[in-house]
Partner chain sequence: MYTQALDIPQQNTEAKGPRTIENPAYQAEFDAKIDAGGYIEAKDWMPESYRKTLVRQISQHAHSEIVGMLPEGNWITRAPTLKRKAILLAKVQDEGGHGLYLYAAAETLGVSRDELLDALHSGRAKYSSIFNYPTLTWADIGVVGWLVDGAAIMNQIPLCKCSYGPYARAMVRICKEESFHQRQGYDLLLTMMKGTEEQRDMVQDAVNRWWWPSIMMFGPHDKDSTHSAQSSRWGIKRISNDDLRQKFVDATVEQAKVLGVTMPDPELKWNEARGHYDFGAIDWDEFWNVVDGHGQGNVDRLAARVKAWDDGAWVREAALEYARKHDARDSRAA
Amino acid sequence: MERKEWPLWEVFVRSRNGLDHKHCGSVHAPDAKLALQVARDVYTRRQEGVSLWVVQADHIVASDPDAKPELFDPAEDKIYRHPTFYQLPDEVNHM
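Sought structure, where only the one chain appears, the form predicted on its own:
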């Protein structure tokens, strides 16, 4: 009998409200519902998280590291995108 591998799911956990989800690992599961359950059991055993995301690994599209100049260098000549381009009022002291 042929053994079929379950798809790989990437797991992201948000540890507290207001924080970003962070990639914490991967699980194998046949569907998204079971992937969430397995991820909960594996990565939040001690109640470390308030939210979980699971994404099937073959649905993730990533940039090519060799394409960095084409993707990111054009932004370097746009100084208005940097916070140093703007003057903050004196009342704004928490930035």
Given for the second form:
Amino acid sequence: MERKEWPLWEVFVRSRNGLDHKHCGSVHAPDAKLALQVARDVYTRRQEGVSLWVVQADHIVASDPDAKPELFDPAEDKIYRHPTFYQLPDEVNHM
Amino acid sequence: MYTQALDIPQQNTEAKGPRTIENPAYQAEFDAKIDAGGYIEAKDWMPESYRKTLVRQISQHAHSEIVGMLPEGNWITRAPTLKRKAILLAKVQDEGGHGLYLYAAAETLGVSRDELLDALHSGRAKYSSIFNYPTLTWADIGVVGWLVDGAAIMNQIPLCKCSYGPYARAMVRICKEESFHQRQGYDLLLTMMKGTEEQRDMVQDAVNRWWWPSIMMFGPHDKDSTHSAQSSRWGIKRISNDDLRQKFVDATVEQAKVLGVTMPDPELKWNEARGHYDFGAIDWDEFWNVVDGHGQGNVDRLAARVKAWDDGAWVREAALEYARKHDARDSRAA
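Same protein, the form predicted in complex with its partner chain this time rather than the form predicted on its own?
All chains and molecules follow, beginning with the one already shown.
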């Protein structure tokens, strides 16, 4: 196909101060300025946010879904990383 | 809305996702995830037929949203008050937004936006047959909100829990906004019903024209629906066409009473034994005729879409060229 498509941007919205920016979708736009403008129109028509981030999609590096076991399973048997691993006497168990 | 795609034989939009070998181990993992009610995400392995079905359904859904802007857009300049004009503008803008959420969800399956639009503009891809009916009077705008968006909501709520994560998340956003669409339509009709005899007649006339097309939106009867079983297995379709249609009829008949209009179906009556309304036979010849491109509006709708796309080409190119020029200037300065 010969068409010239606008690049893809991923959009992150902070719904209110104190919260993280959260991924909410993507838009096509020719540059960063317009990506912000389009993201505002597409994702915040009802005051869903107080701040927007846009990142060109091909700048995001993602983990390989096939590498899930190597990456994440090693944490599975390290239950001592969780506070509930430790049985403390009742008197101090709210610690 | 607009999940008719599943029931309509048509050419597939080819998905060029990551090369997937049909691997029994992957297949087993995929099946287990579906059975557990889990979500499949964009980069996860999925059977090619699952990917193709989703591309077809999500893109048809997206096309329906943006073609759906046309019949209502017709009335923006003719809205009777500034308030109604502002409401209609917001609604039509939402439809555009819904189309964009859905195109983005389809793109995660490895098709490009341009390929999807090309399939629509060349007539290879379908959109919901409902938008091939004309909006003749202002009352049509109310009835489209009440019945067409009402049917859409019935169809869409189960999709919020569909097995493909990006589609499910887009549907959650859409459903939140769709309620405004239905309520503004009903509110518009209530206002007209409090008006003159002529205005009440306009509302009844619009209901007469839109009732049958609205209940056709749920697609063919379950026994004639070719893809339903596979889609249920995959968790893409959670409730059958006939069950959704019945739910819609039961809800809207009560709303019609409050409004003071009747449905154009002499066989419509409460069935105590079933606990549902019975209704007359649907004219499926009309449905397939419109799906096959012979509805009142098919030619105009597609022509309007193609014209908007072609007329906007110079803007898209200029914006891209401007961005390139600035990139080049920035890199020289660095």
